[in-house]
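Next comes just one chain, in structure tokens: the form predicted on its own.
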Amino acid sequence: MNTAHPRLNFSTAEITGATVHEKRCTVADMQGYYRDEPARQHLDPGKLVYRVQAWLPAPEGQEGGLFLGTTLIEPGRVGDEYFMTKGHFHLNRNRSEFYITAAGSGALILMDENGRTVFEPMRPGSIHYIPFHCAHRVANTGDSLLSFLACWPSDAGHDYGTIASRGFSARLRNINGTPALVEVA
């Protein structure tokens, strides 16, 4: 049992402590995720798009355990698409997840296995349930850092490959200053 306890900053949702793992994703890491690849190539490849902090007190893959994480997405755009996470399904498709928005504004983008895509606005205090069998990603639609907490089962796993190869059926784009889902042609 992991007895080291991290600390949570409630205003930013940042998690700190010796047992917290952090992963960073830069503009260079997002190759192939935006429709306007030339626009992405014109950005500084080292520019931070988002980072994920995770506390994993149970072994990965253990049934009955829970993980806690924070995602912090920088404001910015690639062409008319907002900075966003790569998105994923869970490897164990029967697992759900919660997101709780701490700061900023954004959109939780959900796609079911039939390709139906919707989004939910994220604002401080909003709580979002991600149903099983749904791919999910988040975009920062505001001008400041978007941060949110996540809680998911330790046996959920992550399938990033399906999204990397097929993408979402719709893209969240800035259309005349408003976030809108646009079907992929």
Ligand code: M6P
Second form
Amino acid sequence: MNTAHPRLNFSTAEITGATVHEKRCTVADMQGYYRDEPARQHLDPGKLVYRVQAWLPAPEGQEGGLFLGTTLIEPGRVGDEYFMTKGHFHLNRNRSEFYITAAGSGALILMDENGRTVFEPMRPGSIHYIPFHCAHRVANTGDSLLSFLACWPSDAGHDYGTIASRGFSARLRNINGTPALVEVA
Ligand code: M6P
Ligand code: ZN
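Could you output the structure for the form predicted together with ligand M6P, given that the previous block was the form predicted on its own?
Below is the whole assembly, all chains and molecules, this chain first.
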């Protein structure tokens, strides 16, 4: 088992160490996620949207372990939507998760299985509990890097397909300078 201990930077939530994996997501990787697809195509496809540092000290999919990760979302917009994570349900729908904001300002967007979407403002120190059966996505609503720490069960898994095909029932858009959820028609 790979348990060499990474280190946490409390200001940025960055986790570093030999056992930390990093995943990067660029503008090209976000194809299909934004309402304004032409606006996305106008951006440099190689531009970084967010990266995830993850420490997986238990085998993925095995019941009983915990994973720790940090997500760092760049400031930016695609049309009137913010740079954001793809968002996912857990493959095992009855698995929950914690998010803790370290820096920047953002929004945690939650959608339950009945398609009801709400958001919680994120700011340094805010603690967010993602209940089971809820899809979750984070948008950077500020003009600086947004970073947050996450902790989730090792058998939660990621279901990206449901969000990739159906999306959330509402989009978080910048309406006259304020983030607001707008129902998808
Ligand atoms: C958090 C956790 C991770 C997730 C990451 C990025 O760190 O929820 O499991 O991978 O955010 O979100 P997404 O997977 O939706 O791109
Ligand atoms: Zn999750």
